[in-house]
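Given as C-alpha cells, the chain that follows is alone and in the form predicted alone.
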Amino acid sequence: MANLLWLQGGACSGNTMSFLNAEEPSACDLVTDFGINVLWHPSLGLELGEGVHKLLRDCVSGEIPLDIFVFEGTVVNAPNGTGNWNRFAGRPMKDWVRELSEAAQFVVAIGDCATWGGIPATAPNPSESSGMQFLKRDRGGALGAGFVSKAGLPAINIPGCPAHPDWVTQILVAVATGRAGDLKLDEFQRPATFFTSFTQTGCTRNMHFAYKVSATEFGQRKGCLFYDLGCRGPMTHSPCNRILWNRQSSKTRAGMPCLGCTEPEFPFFDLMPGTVFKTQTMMGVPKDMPTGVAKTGYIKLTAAAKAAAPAWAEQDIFVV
C-alpha cells in the first residue's frame, strides 16, 4: 500500500475537480484496485485541526511513511519571501512543501500553478508565486533546481489548466505500483508518454491546417483555428486530441483554440486584451510558428497549399 498526501497552495481547486472526474482509472480505483492510501486531501480528508497537524508532523518525521506527496497550486512566497500570505496548519505552506517533499519517496506537481507558477505567477506576480521546481521556464522554484525525492526523481510535473484527470491517475498508479522507473521525463519533467506529441496530433481540423483554410469564429465546425484565432495546438505538447476530455471532445474539436496551457509560458502575452484569441502576425506571417517549421518554408508551403485546396475544404463536412 502506498501512502499519498495531497496539499493545495495558491490555486482554484480546478485540478482537484478534474481529478475527481477521472475514469481510467477513477479516483476510487486508486484506493480499491491499486492500493493507494489517501492520508489526507483538502477536499476529501476527514481530519481537522490538531488531527491534520499531527498527520503532517508524523509524515515529516517519518513515523508515517510518505510514498507520494502531491501538490496542487502555486507555492506562495509573499510577502518578502516569508510565505505568510498562504499559511496552513500554523505555518507558511511553503515550509510544509519543502519538508514533506524531502520526506517523500515521490513528489508530483499537478497543474500549471504547481509546475511553473501558472496564472498567479504572471507579471507582476504580487503573490511571489512559483512552481515546485520551475518559475515559467526558469529552473529552481520552491524546491530548487537540484532537488530529487528519496526515490531519486525530481518533481514529476503534470501541467494543464487543469490537468486531464487520467494523466494524473495513470501517473499515480505507475508510481504506486513500482513502475516509476519506466517513466521518462522531458526537459520540463513532464512524463514523455503524455507530453511528446502535440495537441494538434489527432485534431479533426488537421486537413484544414494542411490547406490553410481558417476558422474565423468560435464554434465553427470547419477551418483551422491557428491562422486567425490564436490556436497553439501545433506548438503545445499535450495529448488532448488523443486522450479526449470526458471521452468525448477537446477544445479544438469544439471550435475553441488551444491556449497552450501545458507549456511553461502559459498564459501567453500576459493576457493582454486582443492577444489571447488572435494570431499575432508580422507581414501576414504568424510570429509563433508550428514547432519545427521555418518561416521561409512556411511562406512557400502556404502559397502551394492554398492553391491546391479542394472545394470541400471550405464546407461544413460535419453536417448531420
Given for the second form:
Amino acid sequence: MANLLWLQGGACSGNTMSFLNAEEPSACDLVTDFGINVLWHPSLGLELGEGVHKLLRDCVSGEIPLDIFVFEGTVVNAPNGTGNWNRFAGRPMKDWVRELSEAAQFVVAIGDCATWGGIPATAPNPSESSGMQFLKRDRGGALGAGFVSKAGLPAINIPGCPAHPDWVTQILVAVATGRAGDLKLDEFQRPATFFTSFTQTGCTRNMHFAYKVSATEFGQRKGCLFYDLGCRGPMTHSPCNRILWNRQSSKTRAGMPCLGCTEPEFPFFDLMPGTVFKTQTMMGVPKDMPTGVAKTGYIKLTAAAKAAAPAWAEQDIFVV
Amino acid sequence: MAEDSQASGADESRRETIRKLLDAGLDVEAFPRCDSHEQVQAVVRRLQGLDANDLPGRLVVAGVTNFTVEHPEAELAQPCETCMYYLVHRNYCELPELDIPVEPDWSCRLWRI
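Please supply the coordinates for the form predicted together with its partner chain, as a counterpart to the form predicted alone shown previously.
The next block holds the full complex; its first chain is the one shown before.
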C-alpha cells in the first residue's frame, strides 16, 4: 500500500480533470489494482476543515507515512514572497509544499504550472509563481535546485497543459509498485520514456512535413502545421501522437497546431499578440527550427523536397 | 477531371493577366522585404483590406515580381518555387490573402520557407 496525497496550488484543475479521465490505468485502477491509497485529493477527498488540517500535519510529522506527494499548479509566492495569495489549511500553500515534499518518499509535479510555472508564471508573473524545481528553464523553483525526496529522486516532472492522463497514472503506478528505479529522467526531470520523442513522432501530417506542403488555414486536412500556423511539433518533446488523447486523436491530427506545452518556455513568446498560431520568421526563415536542424540545411532540404513533392501531397487524401 | 481542367484553364487565364500587368511595369512594392513577423503581419493586414477583385492592388502590396528577388542582406534567393505557400503541381500561391496563379521563378516579399 502506497499513501498518496495530491494538493493544488495556482491551478485551473485541468490536470485533475485529465487524471480522472485516465484509462490505462484508470484512477480507480490505481486504488483497486495497484495498492495506492489516496489520502486526500481536492476533488476526491472526504475530509474537510480540521480533518484535512490534521491529515496534513500527520503527513509532515511522519505519523502517516507519505509515499507519494503529488502537486498540481504553481507554487504561489505573492505578495512579496509571503505566499498569502494562496492559503490552504491555515497557512500559505507554499509552506505545506516544502514540508510535505521533505516528508515524502517521492514528489511528483503534474502539469506545466507545477513543473515550470506555466501560464501563471508568464511575464509579468503577478502571482510570483514558480514550479516545484524550475521557473521556466531556470533550475531552482520552490524546492530549490538541489532538492531530492527521501527516496533520492528530485521532483518527477510530468508537464503538459494538461498532462496526458496516462502519463500521470503510469508514472504513479511505477512509483507505487517499487519501480521508480527504472525511471530515467531527462535534464528537466521528465520521464524519458515519454519525453524523448517529439510530438511530431507519429503525426499523420508527417508526409506533408517531408514534402514541405503547408496548411495555410485552420480546418485543412492537408498540409503541415509547422510552416505557417505555428505548430511546435518538430521541437516539442511529448508522445502526443504515440499515446493518443481519448485513445482517438491528437491536436495535430485534428488540425490544431502543437503549442509546445511540455516544454519549459510554454507559453512561448510570453503570449505576445501575433505569436500564437503563427510561425515566427526572420527573413522568411522560421526562427525556431526543428530540433537539431541547421538553417542552411533546412533551406537546401526545403528546396529539394518541394521539387520532389508528388501531386497527391498537395491534395486532401483524407477523404470521407 | 473536367473540374481540374476548368481550374487549370482559369488559372492560366489569370496567370496571363498577371504576367501582362507585370510586363507592363506595374509598380509593385517588392522592397522592403518582410524580414520580421511584424512586417509580415502589416502587409497581410493591407492585403486583407483590399477589395477581393483588386488583383493589381494585391500584386502591388505583396510586391509580386515576374523574376526572382534575392534578399539583399540574407543573400537568399526567394523564388515562389521554394516558398511554403507555393503548390508545385498547380503553380499556385496558396496564401489566402494572395491566392493567385504564379510561375516558379516569380517572387514576392511575403516569401517564407
